[in-house]
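So this first bit is one chain, no partners, the form predicted alone, shown in structure tokens.
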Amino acid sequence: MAQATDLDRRWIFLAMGVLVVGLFASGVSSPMPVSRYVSDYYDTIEALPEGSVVMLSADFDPASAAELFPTYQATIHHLMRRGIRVVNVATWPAAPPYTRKAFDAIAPAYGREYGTDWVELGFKPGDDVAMAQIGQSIRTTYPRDDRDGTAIDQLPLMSEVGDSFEGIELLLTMSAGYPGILEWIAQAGGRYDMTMLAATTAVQTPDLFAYYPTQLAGFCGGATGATQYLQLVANSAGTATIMDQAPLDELLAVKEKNQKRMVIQMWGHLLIIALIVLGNVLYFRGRKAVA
């Protein structure tokens, strides 16, 4: 019994290394069960009409693109095999270069064309007061593009977009924390009544049970959530016209590279369990014998 209580705390480390690398060298993968936030996330893309113009909104840095960059790719992949066109944004000033590489290699691939099937207004600065900005009036907020300094009504896209929101049927957020997510809610769902959807952080995750699905049609929380996305995107890609294959293979292997931590990380969570079960049981054990 005090060899067990004594245990050098370096073995435990030690098995949770092995059983961490044994996993990842055995390259394990299995599908998720998709849960109701996330599968509502995905049918309200789905059921956008072509042509529908969206705001994506892009409120992470490298920190945490880990766990949203991921379903900012597969986001990006719905979006154009749907057609929805895309306003781009983003209240995170990290965030512009990972929005850029992501849009510039996807949307090709099925043949859109920028300007016309999305455009890229990039960071504003003022977090939350930027976000009502963007509400009041998208062209005083973003008189141009951040790709080249276009003027924006030289683009196609925003001569169908106007102030407070209007001609833009959903919202999408990226959220990493302030600002992010519950700041839209506050300053776009709350005042203009907009449909909106999250990809969230899985620390800010509970955070959003409250919104919905009143205020958040759904959303995907962290790895988990971004693991569940993934598969219904790439299970629905192959129904698209694709110029391009390489995006698509690469959706693909993120998916199976999701999968493969989350059956890491299960193997971890019950490791961590079962050690805090035979630690407690070993305690009582022991002061049971001394009593």
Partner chain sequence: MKREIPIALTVICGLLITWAFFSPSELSQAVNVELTAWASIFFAVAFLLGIGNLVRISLKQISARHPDWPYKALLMLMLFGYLSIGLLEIHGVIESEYGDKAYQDWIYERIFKPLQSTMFALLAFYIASAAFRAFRARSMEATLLLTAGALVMLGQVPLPIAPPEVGAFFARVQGFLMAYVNAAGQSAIIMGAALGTLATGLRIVLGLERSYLSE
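Having seen the form predicted alone, could you now give me the structure of the form predicted in complex with its partner chain?
Next comes a single chain, given without company.
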């Protein structure tokens, strides 16, 4: 024990820091094979008829945006390319700025308009209570939109959406924890039998395997899932008629960046495994020496 703890842990901090910064500067990248959870996520969206309405819930904050925002952007690309209309909600207070930023940048490039192709209802406090409210009556929960405070009935898209998720084909959540996908499964999947898709942070991902595929049609877990989904969306993005190339270029750049990150990730994982092995070897050797 003594040997292992004698080392100042700042050396380990330094090793991790040097590793990440050094690799970032070097810029090696590598594509990834796609898992079935991610291809199911992609295929479920692909199978929706054009013009369907989905609900997209932003349940994350800045701390988790690194993991979830690329998937969020790619999902918007995917939905907008397919001509699927989106009702945006959020159960995390810090999420709405992301919603607006992403939609304003991406949707117009596909010729989509606010009000008919997407609406922004904003944050609702109350965690799973808010989710229950949204399910029961979206009109009572959100009398006005979050963008300019327009009455909800004046938004063309909302005329097709009723109480109890009537008119909504699919519920997607970008989920960083509580409240998130598990609460949505309880409040919407369980209550209203909604088809659900989720993108989650790595930490939350292991919970999801138990719900797949009965209560969750597909999911993108952590940076790995994000990279795989970005690959799928970026590969099919060329099929759309697009009015502005800039967002698409950004998507491709994000994909490239994610592939690069996965290589750093690999070295980070190898470092952690090496440290566990080394720590244990020193520990057991030290114990033997004492005995």
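If you're wondering where the values come from, they're calculated on a predicted model, not measured in any experiment. Positions refer to the first chain, counted from 1.
Next on the checklist: Test your reading of the motion between the two forms: two rigid parts, one hinge. Which of 159, 193, 30, 206 is at it?
Outcome noted: It is 30 that lies at the hinge between the two forms.
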